[in-house]
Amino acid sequence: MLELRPILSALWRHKISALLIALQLGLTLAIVSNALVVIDERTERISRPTGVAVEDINTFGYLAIPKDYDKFEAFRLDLDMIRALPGVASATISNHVPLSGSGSSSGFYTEPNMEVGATAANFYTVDEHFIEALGMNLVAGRGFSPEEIMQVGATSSERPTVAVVTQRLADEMFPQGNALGNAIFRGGDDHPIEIVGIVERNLGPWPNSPIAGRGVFYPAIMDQWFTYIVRAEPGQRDAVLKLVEEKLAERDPNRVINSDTLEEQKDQYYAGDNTMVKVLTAVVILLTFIVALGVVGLTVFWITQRQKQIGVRRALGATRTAISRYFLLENLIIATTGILLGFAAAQIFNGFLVSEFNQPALPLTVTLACALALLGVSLAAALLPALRAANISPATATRSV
């Protein structure tokens, strides 16, 4: 306590440099704590369960060259061939691919002829193999039978009578838990679509959207929008990708084949999130390094300016520990002041991010953890210069006198 008065006096004489370090610590705390919350939210978003076998799935499409191309016959021949290939676990055809960023959605109701208060959901047209091909988990009911699969052309007016939905959609539309066997309706329509099955999860084509996880699957094959979804046996994805692409080209050379893995499509969809995680991580590391560098620089500067005073104290009997403690306590006062300012700034900054950019709220525990971490960094950065100060001898400090 006897050291506190001379420390405060010294800080007052160097108030500008001390204030700059304190403000730097406060600004760093405000930015780092909010950055860590965003990093955690984006990382959790990317790594959450998708409901499909991402690592094992390939997708294939084609552009037919002849104008009178019989797509439905091509679908049948292609899928029969693909399912017989070695390494293929299952294959289906769908109008859209989950996690791809391209899809369709519609509003659904529990009563006919309604147009207000819809539950929005992604919808897919698929064949009877879709649950196995996507690697989804059927938790209730059944999938589709071959007899239920419709062929839907550009002018077709046929509508599905049954559907499989995701658990999230079932829970939101039928909170009493009685979705299976009940009907859903499209907006303004009185045509019932019976729910015959429920799958555990499918994030849909837009995992970051509010409707992610709400999905409806129809038993239909469309000739306008289609993609083959092929699930390989574990560890066989890349071999199956190459084999299927070759066999599709061999079976019918009058088309251009395109292929991709579902993992690549997922990575492409989350590219923005991954970039943000990397950039913010780099910002956190850089700011922490700059703070440490600033503390080291300021402490070294002050020690250089006070060599005579340190030598006098050493001559009067001050121990090395007392000298080191003096500079560490001085740094602690600066760091604590900056962290208190940063604590308030972090909450204000987060309030702005929440209101303007819909970012997650900043828990006080995260701010406190960041504050303690920065306090530790600050003290660690000051430790080496403080130990250096303790080694200054009276003779060296007073040599110029």
Second form
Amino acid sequence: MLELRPILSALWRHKISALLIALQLGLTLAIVSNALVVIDERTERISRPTGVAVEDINTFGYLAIPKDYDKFEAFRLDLDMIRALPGVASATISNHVPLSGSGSSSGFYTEPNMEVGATAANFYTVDEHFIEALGMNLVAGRGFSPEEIMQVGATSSERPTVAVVTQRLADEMFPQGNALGNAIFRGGDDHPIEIVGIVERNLGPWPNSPIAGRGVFYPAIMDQWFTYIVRAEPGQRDAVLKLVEEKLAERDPNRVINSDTLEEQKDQYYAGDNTMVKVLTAVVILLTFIVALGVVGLTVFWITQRQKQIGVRRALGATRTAISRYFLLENLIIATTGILLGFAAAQIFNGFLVSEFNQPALPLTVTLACALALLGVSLAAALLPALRAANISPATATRSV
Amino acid sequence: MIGYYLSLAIRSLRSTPILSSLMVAAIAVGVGAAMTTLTLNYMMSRNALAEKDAVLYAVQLDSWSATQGVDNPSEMPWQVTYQDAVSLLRSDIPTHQVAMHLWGGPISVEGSEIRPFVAGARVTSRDFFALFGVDFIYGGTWSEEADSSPLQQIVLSEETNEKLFGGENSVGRSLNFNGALFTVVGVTEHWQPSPKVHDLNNGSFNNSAEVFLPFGLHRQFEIYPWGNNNGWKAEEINSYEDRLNSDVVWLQYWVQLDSPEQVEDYRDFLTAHIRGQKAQGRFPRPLKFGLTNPSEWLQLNEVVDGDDRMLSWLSLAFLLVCLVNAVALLLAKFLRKAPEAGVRRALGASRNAVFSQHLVESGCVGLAGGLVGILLTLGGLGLIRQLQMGYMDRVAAMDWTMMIAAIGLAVLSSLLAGLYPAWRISRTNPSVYLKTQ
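Same protein, different condition: the form predicted on its own was shown, now please give the form predicted together with the partner chain.
Shown next: the complete complex, the earlier chain at its head.
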């Protein structure tokens, strides 16, 4: 039934061409499967929940033109004005913006006067509206009350007595789950900071850093580093961005305002990962395409070369299906050889990527899925020429003999 | 002879337009992918200070904590503390030396129609321009005094001068920066090194400074740098003075040492400095400092990061697949024309002649592939510029070297790809084909 022997002996006569196609398929499998794990990892990274209302938030900052500018007074007037604007859901002031790539971090301890073994975490200084304004989810305890908010200068040594932390920090520092009500300390310090609330999640300013997700919020306003974080009602973000910018400039023209959407800042932060995803996707598509072209090219060539033989076979009674099947089977043999080679190559290539570039390991299932897909592509590419081969008339056999 | 081969090659390629364009496409795509990533890597690893590479050194001091070193390839902080920078500036060994950091503020000119804008600033000691080879269009650097006492003098970049004063000689004019009146003392020529080798802390491909300010202004303006601040110690900081005397690192330090003796002397000087600090209870770690040339500095700071290098490996593998593809297609094409080669051989062409003729044909495919490949590379770089949202604009661009390299790569790879098929066809036995004609 299956013409394996004639196929194999015909292939043996074209071993170099066959091997070249197999080699292509193998290399493609190695590249594509490794690219897919990287794409998968990066996509997951980008789409991870951030814990904040990325799509509704705008941020605003300003630099005062006069040297002695009462910033605290300006904060109060600005925020009161912003909160009264139509379309604004909530607003806060913070030293840093999550997902922006710019922030502060510090080491924290569960015991006083410690110097080693700190848990590093991002920290923010915020006013009492921060949970609302960032669109975070309070899972335990409380937020801050207006009386708790301190005003601190850049060199002020006043320290907060309370803090809100993220669930991840709470879990890591207090694995027994008793974070709420307990105190954390800064290094070499015996000043307790009581945890009064826990928010579900906040990835922090550097989502790709190992400390992402660990966050500490202090009830304080700082005049050295500050940004207004304004959450708009759903769908109103862009209108609010323009409005707030205008009103800020109008309220006091003696400053330079800068503004941005949080989404833009997030996109900027992930631009590198996004580039990897897009470039690798392009590589996967192009490679598959090129390999398919190679298969088509070679199958067409072989068929033209063997036109006479095909005619003879047809004349001797072979059906059209038998002819097509012959070429598909031939392709299957080549592709399987290539994919077996590719399996080994994929593992070797992955070993190199893991050790050299810290990329994720390649699961066998991914290679297997890619292998099946490539097999399909190879067969599909051979299909059209194989069907056309079946149309070769038996008369060709008689023509030039 | 080559001319004849060329005309043969072109005729042969035109006789099989589909197969020929497939081959050109395969080479073009491979070259396009490879050149996109190679161009990125090439541009990212450029060294703007190459001319002075042997005499410039980035200075690092290991002032970190006894219990924990710094987690970076150099195992030392990238930057130095203010107090160390001030002490180092007192040395008279280096030809030039610079302590500096990033800052910024609103800038405006009285009576001008230009709206105030925020200008990125570099607060630096006066040798900056001499050390990094930045030339002046007008004026020059500030007086030596301005590096230790608060003289409100400012140097503008060419672009800033264009924006504020329409490009005219603005030396002596005054402007408002950060709420204070400054006098312009100089205007530098366009200077935009990419990567920004002199300060790799906040984005290696960001813009360079728009204005330059003297090092003596810190106390007057209580300057907090816009760049990185890193500390390790639990320090009580209650005033700006405390901050200046803290162990927080936030300044970059560079020296120019022209002779081996100077390097030797400077090493002794740094050793003595650290010993002196140790005596006062600072520098708890084993004595260590770094003097690194710009080229090594770029590598140490991993300006070309893992992702970039991984992409270049990947695109080379991609090119390999395209090459294997081209070999298969060339083989198919040449074998199809075997009867012609047979006739040529029978008419007396040597094997070498047949071989060269086919190699020339592969070369033609490569040349065409290279030209299309350049277009694809330009497209690929455009895509990267867009995906990187402006950050890579200066890096994701092709210069003449890379264009020539693209053609070279394409021709070389197609010749490599053509070797076996051409050899194979030159070995065919003419009699086989003559028989069936």
